[in-house]
Amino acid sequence: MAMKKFINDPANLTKELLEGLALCYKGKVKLVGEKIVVRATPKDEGKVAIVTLGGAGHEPALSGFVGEGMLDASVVGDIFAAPGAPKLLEALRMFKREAGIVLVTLNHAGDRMSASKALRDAQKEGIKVCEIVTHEDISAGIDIDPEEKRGLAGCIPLYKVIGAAAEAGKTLEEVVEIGERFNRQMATLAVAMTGCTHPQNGGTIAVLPDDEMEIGMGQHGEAGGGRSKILTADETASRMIAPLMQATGVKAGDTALLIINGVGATTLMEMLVVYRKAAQLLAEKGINVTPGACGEYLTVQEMAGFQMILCKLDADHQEYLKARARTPYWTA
């Protein structure tokens, strides 16, 4: 398939996009070891470091959230592919410290495989590191084993919460507890109207008829099982927010964070219309909706659709979400 993309040699795509990120935001991030993005100004070594990993092609995720108040490092794989364990271990060695490291891994087979190997090797070397695995996608069912749930864009607010906790000087054990509690109270559903192409080879990833959409499609085009005729913005928001409320357990009197993450080809206009209806439905149930987010945080090339993320917030989570952050694509 012919592609209309501004790229050079496809083999150099990941390398060049990371060079561009570092040049564009050189006061915030820098590139080391070719595929490791780190803070331009390192955090005090007395504080817990936050590291993540994942494939390129989802920009601004994940490297766009490296910086003060969020990630210390992002280890990048090729397009839609996890980085290898040796590259992740290289990053963990860089951040070896008495305070320890939290590694955030999205629940995808390649990411988990690399993380498991790197963690074993790091621990053998005396590197103090704990892992948080995000698995908030509820498309396969609310009550299924978390190991069967994919990690989607919910990793972004998680980075914000635990990044702020680390900046505040919380211990490794405290940061993990804060993050796991947030993780348990978060749920995501995705909807797609079109698939995307692989930017290195032009291969089509998922095909949907012109008059259909699919609720539950994964961020690499994985099937979600919720295919239907295209619904209006309000109908789509209503269909998605109900199971998200059930999954998070949010109820009247609670405070919640609502995020609409565009995955590439859906306009901000559409996302704001969807956000409006979802926020109204939450308010009707007596739920306090904090200032949220609506935009592109984790994309899938030119896929049309969005991910709706709902998080039930404890009091400390609310404070961490408001704390200062200085990254290329999230500031507060």
Contents of the next structure:
Amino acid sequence: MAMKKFINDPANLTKELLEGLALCYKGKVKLVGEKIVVRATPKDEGKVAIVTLGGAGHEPALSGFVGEGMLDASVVGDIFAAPGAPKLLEALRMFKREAGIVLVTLNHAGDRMSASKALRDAQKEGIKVCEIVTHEDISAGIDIDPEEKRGLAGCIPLYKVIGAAAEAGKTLEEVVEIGERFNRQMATLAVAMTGCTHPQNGGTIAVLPDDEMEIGMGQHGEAGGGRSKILTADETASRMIAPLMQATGVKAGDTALLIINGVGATTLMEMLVVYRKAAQLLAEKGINVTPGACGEYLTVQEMAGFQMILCKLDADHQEYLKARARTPYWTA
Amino acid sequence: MAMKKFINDPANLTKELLEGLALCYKGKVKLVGEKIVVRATPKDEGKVAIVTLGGAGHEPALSGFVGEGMLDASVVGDIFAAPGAPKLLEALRMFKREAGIVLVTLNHAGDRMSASKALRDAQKEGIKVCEIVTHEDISAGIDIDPEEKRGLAGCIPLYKVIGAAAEAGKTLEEVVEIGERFNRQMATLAVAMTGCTHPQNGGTIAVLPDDEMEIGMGQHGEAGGGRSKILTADETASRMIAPLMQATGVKAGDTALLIINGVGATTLMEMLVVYRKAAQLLAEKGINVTPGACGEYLTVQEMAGFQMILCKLDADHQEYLKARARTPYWTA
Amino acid sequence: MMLTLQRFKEMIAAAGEAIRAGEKRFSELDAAAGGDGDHGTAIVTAFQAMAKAGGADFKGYLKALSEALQNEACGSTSTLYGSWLQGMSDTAPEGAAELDAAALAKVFNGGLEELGFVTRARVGDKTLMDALIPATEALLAAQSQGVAAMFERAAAAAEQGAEATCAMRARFGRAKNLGDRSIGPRDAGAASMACIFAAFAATVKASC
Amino acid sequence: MMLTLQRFKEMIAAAGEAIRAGEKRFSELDAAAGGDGDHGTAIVTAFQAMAKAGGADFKGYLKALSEALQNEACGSTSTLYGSWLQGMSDTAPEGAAELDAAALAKVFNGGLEELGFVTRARVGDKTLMDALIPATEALLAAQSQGVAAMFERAAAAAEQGAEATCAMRARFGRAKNLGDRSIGPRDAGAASMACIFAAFAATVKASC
Ligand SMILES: Nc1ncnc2c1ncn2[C@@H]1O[C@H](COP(=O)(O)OP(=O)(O)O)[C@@H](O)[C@H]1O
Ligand SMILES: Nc1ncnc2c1ncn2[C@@H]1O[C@H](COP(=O)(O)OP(=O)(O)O)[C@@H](O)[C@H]1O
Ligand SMILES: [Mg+2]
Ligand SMILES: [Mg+2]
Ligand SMILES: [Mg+2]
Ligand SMILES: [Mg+2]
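Please show me the structure of the same protein in the form predicted together with another copy of the chain, now that we have looked at it in the form predicted alone.
Below: every chain and molecule of the assembly, starting with the one above.
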């Protein structure tokens, strides 16, 4: 698999893509230093700040969701690599406030290690910060230790919900409670069709035979659950929605949010066809499906595949999802 | 190139993807029959309606831009195939009104033929409708006969501008004047890195050698301008922005809109890096670059490549671009 | 010999089968000349839609073919064929279920004329017109030799015209921006048009 | 023999060169075991960042290495190595520009202990710990034989530990969801750790 990408010196890739983001969406976000993306117009100091961290190479995630109603800051590492603890600490210092900070960490070894180190140091300095760890990937199993479950694109609706709660003036404890409740009620499953190339070294990640797909592929192309021959869109949707319903516990009469997150080369055409079947299956079970989303939110370079995210929504979550948001890649 | 796509029976593909769109964005759009996408809440009858037509397989275009502030209807054909004239006539009848209709046609043989036939019949029936034809692709040359230039993704900011003008209560003549003025001041250039597969027959479109790229590739994978060895992002941006500036006539002191439209497998990471360089080059020439957009708006299946769109903006265009819009894939 | 409506319906069916057999080749030719690789799909879909049409006379059947095509199929191909058939219907005599050589010539001439309003492409532009124009001319020129000869000459002219497109540079349709690189393969639309005329001729000949 | 700070700086430089030479292999190992194929990039970047560190004593130099790593580099590797070096700095004697065997053992032991707080991985989990834990143990056990022997034993133990990871199933890092399919290739992080200890040993030996 030859790499064909529009880049310059791979060593400058993360810096340049963030500069591009800040230029393109200058009314919404700006860069502090090279690797911290913040809102162009900061949120009122009296409100809880929302900060997250993670590697680049997954655009628009995570920095594309900085802006009014969602994230206050995204601390970026390098391609597929968590930022170091000192960088994260720098961001936490920047948002130090009476109201406190919520730090959202996706459950990946590198991110967790940086977050723990930075949190320890921040708390020593008297910075009020609580962590929410996302681990909604059910590919390794539904009832296993949450520490063993990865965080996938489910972080994005979570940012939306807690971002809106913070804008609404909720306290740190309230925002964390709303977020953890949302966190417990969401689940993600990924499927991959093709591999991709690492933009900095050109190496191939996760090769799959021409006639196979894999359910459970992680967001850096790490292999996961079961391989099978290629299934139709409807079969794929059916096989994925069943365990997601089980994991979220959604049942007749409940309201749910369904999101199809394309990871790279899979077309929106396909995502819409998959959404259709999954939404129909939910409706057949008496579940009220709110307006959803199909698109690329957290990608894995040019890999073909997608993540299906199902969230069981409480009444307050529904309101927070609808609340105003103005970020480069999510608007409400 | 093996086709790996999540689809069902290829014959139902367009129908199913539009059903998915209507389900996912149910507050914004709905389907009439199988192939006409309209706003969930129709616009006031007293205002000019905006209708467009085109093949599917380019999602989110064109139907993803139906909604408040942009299109009233998108008439869809099949994958890469224009809808027939009778289908388009049906939509024009649906939006028949005193205020009139603007029909936006992208300059492709099939679309143009259906549009001419439908327009002839509509006018016979007393439907007040004016056509705007887009043909902003400069890959075949800047000063050639506009009839020889294809319409690429530049239709999307055009929908935004005339959609806002229509919402603002402008007359049919005014909307057409605003749109044609915008049309004349925009230009698009495409570049492709890899081919793609046709989702209905699995055939490969536009194969490119592993180390080559092609500037001027059309939106169905049709080959175009010059092939070259793969260039860096910065070199690619420089080579593209120069003819675009020439074609739009943008100069120091002017305001311009820059959009990078990914056509499939090219990552947003790359688009942002390209945007950065192009925006820097414009700024160096004293051009005021408004907030822009990087993302997938009009795609060509899983092809790697992008279209760069440059629009010289008059004062009213700037206001119309900022005006409220609520469509599945464009919000302001 | 007169051409009966029944026979003409058989000709359409035979053309549909020949087209289905060549589907893959037509798509490959479309892609090879720099098009979007879907002409096989498009022309097969067109014949599927046409298969649903019925009619008690030439005028009605041709009109039904044209409408089925434009209502159910999509793309340039359905619009081009739709106009062709519309033009034929417009020039067909009212109520006739049989056509003699002169009437047949008039019908095919009417089809080509209507198509000429829809597209600016002519001989040399590497489109289906390169097969259809000489085919129609040959058909007209052979009037005095009867229906079977008319289709035989038309098929030969269509084949020759399609073959000639190999050396041409595309100027219409999605392949036009390819320039010189479009030289080499046969134009997909001309190839399918030649295939249709070949099926017409074979069906008429078999029934003589 | 004492280990001078100068010699230790040479060891770090030698390790950096060895790592650069193995960059491609480390990335391939990462991908082969189901990881994201970037360990070569990560560890090379880490050594590039470390190359900028300076210091007048072991404590300061180790601290500077740790900070350079965490400030400039990204990813698990920089956090893991950052903690390792931080732990070494914390246990290094104040102001010392030379270390005897006992002090050296204490420093490497302190590095491993601090790392143990950051990750739950231990021997058998198919990570760099499979090389580092036995290497540190061998280094400690060889104290009485002097500095050169300590690094020689450590390098051998690291190599053996890295080799043993081939038969293991990944439980940490991005390869963990691969399950049985992660068996076969050496763990990328263990391989690079073994490469570093080999460079340390060769540098010390060359200077004896
Ligand atoms: N404007 C035109 N005039 C005449 N023939 C055309 C025109 N455009 C396309 N064609 C014919 O149609 C063929 C391609 O058909 P098809 O692939 O079905 O349509 P599309 O170009 O919409 O993908 C071409 O090979 C050519 O013969
Ligand atoms: N939690 C962990 N504990 C110990 N070692 C780890 C851990 N996570 C990863 N590693 C080591 O790091 C190596 C991968 O490094 P690298 O590819 O640079 O990081 P990433 O996993 O962030 O892509 C693995 O081969 C393993 O040796
Ligand atoms: Mg994509
Ligand atoms: Mg894409
Ligand atoms: Mg075609
Ligand atoms: Mg890795």
